[in-house]
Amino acid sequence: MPRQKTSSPKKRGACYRAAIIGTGSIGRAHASGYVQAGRIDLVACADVDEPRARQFAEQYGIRTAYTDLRAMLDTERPDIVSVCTWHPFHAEMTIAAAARQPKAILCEKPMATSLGEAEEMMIACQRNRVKLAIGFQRRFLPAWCKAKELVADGAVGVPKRVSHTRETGLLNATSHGLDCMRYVLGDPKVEWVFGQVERKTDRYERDVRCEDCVAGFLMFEGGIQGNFQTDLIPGDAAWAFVQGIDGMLDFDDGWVRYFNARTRGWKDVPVEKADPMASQAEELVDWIEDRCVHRGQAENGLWTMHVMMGVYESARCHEVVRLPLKTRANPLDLMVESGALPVERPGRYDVRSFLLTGEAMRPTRR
C-alpha cells in the first residue's frame, strides 16, 4: 500500500518519538495525529497480525513493525506510546508501557474493563512518572468545545439538568456521553448513580460483555442531575443537550444550538471544523512540556470509569451507588457469571466482530 499523502507541518521545539500498540482503524486514528500535529515522528508500530502491522508500517512511513509490543518497547524506546487495541488488553499494554518509562502514553476509552484495571493503569504510570491520557478524542472537537464554552459564559443560565443519547454499550460509545456530560459542565465530580440493564443476550463488544440495553441517572456536585440512555433507540441516535435555568443547550458532534430569551428560538452558532485527533496529539506534546494538563487527563478517564461501572453496580445491587465506588471487579461479569442475569436467548455473538481480519471469527488472546 502506498504512503499516506499528508501535509509536512512545521515542527517547533523539541522532536517526540511516538510508537503505536494495535495498528486497526483507531491506530490508523492515532497515526493521522500525530502526522497532522508535528514534533512528533512516529517509529514504530505493533500488531500481532504482522501482515496489518507491515502495512500500517508502509502507510505510515514507519521503520519498523513488531508483533511483539514488549520487544517494541525495550528496543526503540518511545516518548509517546498508543495503545489502540481492544479494550481487555489496555490494562496490561498500558502498565507495559509505563515500565519502559516514555515521557506519556495515550490510551484508547474506554479505559478499561473494571475499576481495579483503571487503578493498576493509573498506580503504574504514577511510580513511573508517566503522564496518561485517555482517548476521549470528542473533547477537542469545535462543536463540543462551543458547547462548553456557552455553559461557561451563561447562555442557558445555571445549569440543572444534561442528558446523553448513545448507542452500542456502555463501555463503548456511551463513555463518550458520559464523559462528554462532565466535560461540558466543567468536569465536575460525580455524586451518586442509579442504573437499570437489560441483558437477555449474550452480546459482546470488543470480546467485552455488553448489555443489550442500559440507561440511567446521576447526580453531580452542585446539584445538577444527569440522565443517560443507550441502545433504546433504534438507528444512529446520538446527542446532548443542557437545560439551565433560562435556556436549553442542544449539540452533537458536528453542530450546536441553543436557546434562551434573548434569542426568540433556536440560534445555530456556527462551528469550525478541524481533526480532533490531531487537537489531541498536539496538546499531549504540550502536556509534556508542562505548558498545560491534557483534557484527557487519566483522571478524568478514571470518573468515566466510576460511573459505568457505578451503573453496573446500582443494577446488580439494586439501589442507588454512592461514588467513588469501592467495587473494583466489573459488576455486569458479576451479575452474569452469579446467574443473577441469566442469558435467555443463548448464542454468543460480538457487534464487532467485522472488525477482524482473515479467518478470524473470535479475537486472539495472544
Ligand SMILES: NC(=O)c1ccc[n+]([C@@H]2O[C@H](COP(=O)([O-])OP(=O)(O)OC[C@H]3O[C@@H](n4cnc5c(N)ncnc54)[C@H](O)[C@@H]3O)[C@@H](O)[C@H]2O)c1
Second form
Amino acid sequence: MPRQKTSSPKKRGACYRAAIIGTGSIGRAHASGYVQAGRIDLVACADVDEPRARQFAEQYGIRTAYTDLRAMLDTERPDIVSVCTWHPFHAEMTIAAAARQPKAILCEKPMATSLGEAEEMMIACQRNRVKLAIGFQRRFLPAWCKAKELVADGAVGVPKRVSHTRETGLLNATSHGLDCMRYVLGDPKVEWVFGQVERKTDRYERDVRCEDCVAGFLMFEGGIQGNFQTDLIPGDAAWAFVQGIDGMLDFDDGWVRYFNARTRGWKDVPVEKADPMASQAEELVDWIEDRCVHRGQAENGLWTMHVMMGVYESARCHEVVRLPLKTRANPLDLMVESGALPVERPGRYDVRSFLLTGEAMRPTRR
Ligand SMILES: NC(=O)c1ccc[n+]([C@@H]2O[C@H](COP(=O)([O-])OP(=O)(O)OC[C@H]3O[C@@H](n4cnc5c(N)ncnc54)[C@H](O)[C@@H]3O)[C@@H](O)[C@H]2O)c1
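Following the display of the form predicted alone, present the structure of the form predicted in complex with this ligand.
And the full complex, kicking off with our chain again.
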C-alpha cells in the first residue's frame, strides 16, 4: 500500500517493546497490529478490569498483566505505549506515559475532550521528546490512500468541496470524518468553521457529553469548502465526497470511484485489502527510526480537535470561528453548564452503553 515519505523496505534491527493501556475492543486491535507488524514485542498490558487484563495477557502471550498503568510503565519501561481507554482518560494517560519517556505513544481518537487537554498532551510529549500519534488508522486503508492519490493526481480537477456524513457523535465517529476530509485533500489547514448543535436529550458517548445532532461548514486553506453532518439523518453514513472543477470522487473503507469528462460515468477503482492497524504500527517503527513522519502524527489529531471544538464554539457564540481556536474548555460543556442548551427530555444515557461491564453498569473508573 502507498506509504508516506518512506519507501525503505522493513529493515532488520532493533525490536521495540510495546505496552497497551486499556484492553477493550480497540486495545485488541492495537495488539493485533503490533503482532502483525513485526519488530515489535507486545510485553505488557494494563486494565483496571483485572480479569479482562489477564485474559488479554493470556491471549497475546504477555507475562504480566497490570491493573495500575503507572506500575506497568515504571516496571516495563516500554518503547511504545498505546492509550486505548475512553476519551476522558486520553490526556492524563498520555501525559503519564510521556513522563516515562517512551519512544512513541499511539493514543486513540479523539485526541482529547477539550483543546486544553490536547495542547497539554502536545507539550508533555515535546518536553519529553516522545513522538505522539493519534489512532486515525483509516488513513492506512488502501481505499483512503487511493482516494487521496486520485485527488492529488487531478482525477477530479481542482477540489472545490468535500462532504461527510456520520452517526454517533462529533467526537466519536465524526472525528474520523473530519480527519478523512483533511487527509484526502492532503492535510490542509482549516481557516474557519461555522456550526450548529442540538441537544434536547442528556446524551453521552463513552461517558463524554454528546450532542443529539450537529452540522457544520468549514473553509480549508486554498478556498476548498467542507461540510459535515452527524446524527442528522439516521442510517445515512458516507465518508467523503470530493467535488472538483472537473469531476467527483466518492469512497468508503473498501471502495473508490470517480468520474470526470474522460470516464463516461462512474469509474470503479480496484483497491487491495490490508489491515490498517498493522500498517499504522509499521509506520510507527519507521517514524521512531526517522524514516518518515507518521501520517497520524498528533498535529493532525490536534487540527481535528480545533475543528470539532470550533464547531461547538460557533454554536455557542453564534459566529464564524476562525482557527486556530482560542477557547481551551469544551464549548459544548460550557453551553450545557450555563443553561444555554437545556435538556428537554430528561434521563442520562450513553450511546455506547453496550461497552459497560459488571453489575454496576457504570464506566470502569480508576
Ligand atoms: N480508531 C478506531 O477506529 C476506534 C475504534 C473503537 C474505539 N476507539 C477509541 O478507543 C477508545 C476506547 O474505546 P473501546 O471501544 O476500546 O472501549 P472499551 O470499553 O472496549 O475498552 C476500554 C478499556 O479501558 C479500561 N480502562 C478504564 N479505565 C482504565 C484505567 N484507569 N487504566 C487502565 N484501563 C482502564 C476499561 O476497563 C476497558 O477495558 C475510545 O476513545 C474510542 O474512541 C477507536
